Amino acid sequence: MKRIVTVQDISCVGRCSLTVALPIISAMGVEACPLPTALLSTHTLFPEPAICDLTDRIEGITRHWKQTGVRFDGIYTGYLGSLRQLDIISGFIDEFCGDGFVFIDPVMGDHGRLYSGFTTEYVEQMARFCGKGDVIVPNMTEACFMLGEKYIGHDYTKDDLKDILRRLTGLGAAKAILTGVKLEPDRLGAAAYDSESGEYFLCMGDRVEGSYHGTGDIFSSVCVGALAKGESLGEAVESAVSFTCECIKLTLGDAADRRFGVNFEKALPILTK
């Protein structure tokens, strides 16, 4: 069975980061393993949540697992809080990717903005970490931060996609995926560019109104457990796409806070297929 490393926070309530994708890629028939970053009572769209950041415990972790000779398929990074834990995880990167494959989701904004917290100098400095990917996957306002560009926000054509995602390979990573790429009003996807083989995939599913958290986590996930499996990056973007589109339906008649992220527990068996 294949084994892959992911690193983000775990947030007790509010379905996202570790918490999405440890079900997920165990659904898909690969085993996956926590390494926490920071442990939060709630994710971070809930008012004052209780953060321990676990920073200092990082390092013990993984000397740990270098004394037990752990190796791992595959290097899965979600949100890393500080400058500190970037620096930590590359080291991480170059002691256990070995023959495996490493993954990296830069979350750090969304709709034109950083999150609170991050700067300019972290922007710089991800921009260079994931020049230790195999393959990144942005979304647009992150690759523009990372790429220097202005946000314009939905208003893009093919051709820029395309050009967005040939620079962002020149960062370091062979392969690029772009997530909530809008290119007609009702349809909302991804694209992605392999710049080994020069081949561009664009995969869209229908639109639904409103923002959904924890769905960049879910589409990052299910890629990381298709690449794992072997499928190729198209296919990878396809089934994320699909089903990521899928968890969003199976929520709309829910009258939950939306906060609580969507009810992708509850289309766990498509991965399984």
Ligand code: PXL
Contents of the next structure:
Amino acid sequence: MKRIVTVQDISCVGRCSLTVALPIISAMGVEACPLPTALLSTHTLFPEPAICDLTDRIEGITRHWKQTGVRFDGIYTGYLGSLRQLDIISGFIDEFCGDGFVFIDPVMGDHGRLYSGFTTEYVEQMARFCGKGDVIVPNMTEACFMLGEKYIGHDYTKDDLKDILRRLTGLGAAKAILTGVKLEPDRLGAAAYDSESGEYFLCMGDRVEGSYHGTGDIFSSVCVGALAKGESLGEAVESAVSFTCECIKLTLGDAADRRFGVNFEKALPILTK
Ligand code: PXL
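Next block, the form predicted in complex with the named molecule, ref. the form predicted alone:
First the chain shown before, then all remaining chains and molecules of the complex.
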């Protein structure tokens, strides 16, 4: 069985980061090992979460992993909370990547804005960190911040997307996936580029009104599971778009606060097939 390690926070309430990555990757038949970087009572869209930073615990965990000789077929990084964590996780990648793939989701913002606590210095460091990846998966907001582009959010052409994707691979990762892509009002999806083969991919699903928190982490988790299982970049993006759309559909009827994320649990059986 393939084994990946996922490096991100655990937000106890709000269905994002580790609370979606572990069940999704496991459901896909891939062993998912967490390296938790912080423990939060909720994600940061809720006001004033209680936060326990785990940066100083990372070294002890990884030292023990080195002693045990554990190896990973992939490293998946998500939300990282500080410049110091970027630095430490950079070292972790150097030590543990072996011949596995490195998948970086540069979680920093959405809808044209950075999440609370992130700075322009962090954006610059994250852009550099992306150079350690084989695959990077920014949303449109994160891509614009890292490339120094103005965020528009809509009315992109296919050529605009190709240009953004080419510049994203210029950060150093051979493959880039761009999420939150909107070419027409009622379709939302992802575009990808493999700079080694020169191939582009575009995969769109039905767009529903509103913002669904945690869907970026769901998308990335499915991609990681798919890549670990040997799917191609294009296949992984297809799987991730269709699963994410299904999760949103399964949440539409709920009156619940969107900050609680989507009902991905009901869609998990799709992944076990
Ligand atoms: O879903 C991204 C994410 C992950 N982890 C934490 C967050 C967010 C987005 O707000 O706050 C702690």
